[in-house]
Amino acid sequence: MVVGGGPVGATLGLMVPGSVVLEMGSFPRDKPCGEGLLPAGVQILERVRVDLAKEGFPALRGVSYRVPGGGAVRAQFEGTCGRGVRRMRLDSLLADRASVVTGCRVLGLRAVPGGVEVQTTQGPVGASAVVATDGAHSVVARQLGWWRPGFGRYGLVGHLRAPGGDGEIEVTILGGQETYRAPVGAEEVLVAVLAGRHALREPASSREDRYRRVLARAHPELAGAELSGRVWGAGPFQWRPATVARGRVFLAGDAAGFVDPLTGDGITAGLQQASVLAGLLADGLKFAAPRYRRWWRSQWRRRQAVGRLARWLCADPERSRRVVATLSRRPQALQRLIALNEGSSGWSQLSPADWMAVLPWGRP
């Protein structure tokens, strides 16, 4: 059984065969989110027969970083190209496809011989294995006690009705905060505003006025673009439960974790756990467990050293405009770290000359 229909939920759906799939809220729905899918994320939807490229989403070639007035660094994607996924459209489709069951709340989960009992608002239910999809405020993981309170940064996310420009997911760096920008339709974007809670936080201003304001600084040319929709309120960015599984019950998506998304990789890394557990389940529940707590953690570190760098680097005007100097002249390096973020290589395929363009020693 899977608690929760979104986009890792609905997939994990699919690849387990016979799995039920249970969502409290119902379809079309909108939240914040990146909405940014990587390569390996598309390849993995491929891999349950979704075509997102027939379906109308937009392709994503690559990423760039941007210091107004101090330059940018451009890098494609590998192979495959990334896919601007609007929520509202996404969401539904997987849930048509994996027939999540909606309307129906978790209320408690207890260990039964041979698998386990969940109570919902539409009655028990057993199940053999519960993986929980159920978001960053998970209530499998609070009724188990393994949640944990977030900490960190925060943003504001909105759509406007505009061109999807070149097809790349864009980050403009304004010391101390960032803009996240990605094309999610013919004619709409999404943008999203990163920064500390106080950065965020302004007297007698709605968010509306102060996403605005960001807006304007880091990209004049949508100032006056219509909003499709609300601004939305989003973070804290950085929280980890207390354990991903235990017995045969499961974490993944954002229920297992959530970093910054400056790095855009949420979305796809949820994926990358739903098609794990579904090869741990279908060897067996016996090891299930410590497996999957054993790959958790092993891209839970990768993806929080990535974000890591990523902050850091953003984190300083002048810093910024240094590495984004040089990393113009080595834009291989940013392909590498952004296949290292979505875990399609390793950190040995980082040279020492990538690094020297990376880490900003000396001014260009």
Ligand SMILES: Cc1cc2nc3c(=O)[nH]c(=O)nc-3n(C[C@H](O)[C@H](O)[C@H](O)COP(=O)(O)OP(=O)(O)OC[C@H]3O[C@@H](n4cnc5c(N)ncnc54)[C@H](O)[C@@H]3O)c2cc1C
Contents of the next structure:
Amino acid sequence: MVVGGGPVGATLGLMVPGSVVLEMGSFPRDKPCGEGLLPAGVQILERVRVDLAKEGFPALRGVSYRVPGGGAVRAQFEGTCGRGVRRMRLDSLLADRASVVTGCRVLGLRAVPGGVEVQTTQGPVGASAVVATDGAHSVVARQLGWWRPGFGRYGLVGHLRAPGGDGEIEVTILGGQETYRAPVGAEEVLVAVLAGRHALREPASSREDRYRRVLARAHPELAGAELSGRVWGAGPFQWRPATVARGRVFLAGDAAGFVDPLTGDGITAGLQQASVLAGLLADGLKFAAPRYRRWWRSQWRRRQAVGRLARWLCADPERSRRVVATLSRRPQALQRLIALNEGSSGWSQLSPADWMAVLPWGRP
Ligand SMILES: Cc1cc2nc3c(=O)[nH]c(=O)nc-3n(C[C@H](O)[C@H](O)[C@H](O)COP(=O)(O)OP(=O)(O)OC[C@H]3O[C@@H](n4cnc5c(N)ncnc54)[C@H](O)[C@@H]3O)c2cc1C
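For comparison with the form predicted on its own, would you give the structure of this protein in the form predicted in complex with the ligand?
Shown next: the complete complex, the earlier chain at its head.
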């Protein structure tokens, strides 16, 4: 049984034949997100026969990093494109395909002989194993004592009526704050602002005013664009549960930890977890929990390291300018970092020359 019918839970439902996915909400529903799905995530969805290109989700061909007045560097995704995935549409599509049971809130669970009993608003349900994909506030993780409070940065997310642009994710570095822009429809772009809590908390101003102020600095061309919905707040962006698997219960997606979304890998990482779990569960429950924990730890270490490097490079405008300048002469280093970020290559792919370009002792 899967608890939570977001993108990770619904995809797991598609991967594990006969599984039931319980979701407390209903679709379509929105969710604050940067809505950029990396190529590795697109490929996982293709394996469960979800073709995002056919469904009209716009292509993302690469990522660019820009320091206003200090240049830009871009890298193309290799092979498959990423996709701009408006969550209102993506989550509905996946939930629909996986026949997610909506309007069913999970209240808790308890071990019973040979399985798990899941308490829901529609009564108890038995399962041989439970995967909780119920998001960063996971009820299952809390009930098992695995949940830990979050910390870190916060974000503001809005959608604007404007042409999609060049089919790329554009990160604008403002020194301790970044904006993340991605096309999510023919005439709709998403802009997320990521920053420390204090930077996003100006007294006596509305969330929309604060959002507009950063937008005007990063994207003056969008300053007058109409918002197509509300401005969402999100965060804090860092949390990690005490464990992600024991016995018959597993965590995946945001329930299994959350990393600052500057690297835009949240959904992709969750889909990779779903894919690994589906394989382990198919092999039987006996070794699934320790094997999943081991695999998750290495994924977590990589995500943390890339995330920290990215935040450090973006935190100081002078450092960012120097790195953007050196990387623009060696875009393959950025390409390798992007592949590392989505888990399609390892640290060993980065050569000493790549490190020289990434770390700011490279000559400006
Ligand atoms: C500002 C921001 C920008 C981001 N940018 C990106 C990006 O560009 N690219 C990217 O890949 N990721 C990004 N992310 C991360 C991404 O949004 C998450 O990683 C993703 O939503 C995780 O999916 P999920 O299915 O694990 O959880 P969720 O999407 O949170 O889904 C959890 C589901 O569980 C349901 N649920 C919760 N409790 C219960 C219960 N008790 N019973 C039943 N159902 C329950 C909820 O209703 C929900 O539908 C961003 C996040 C933020 C906040």
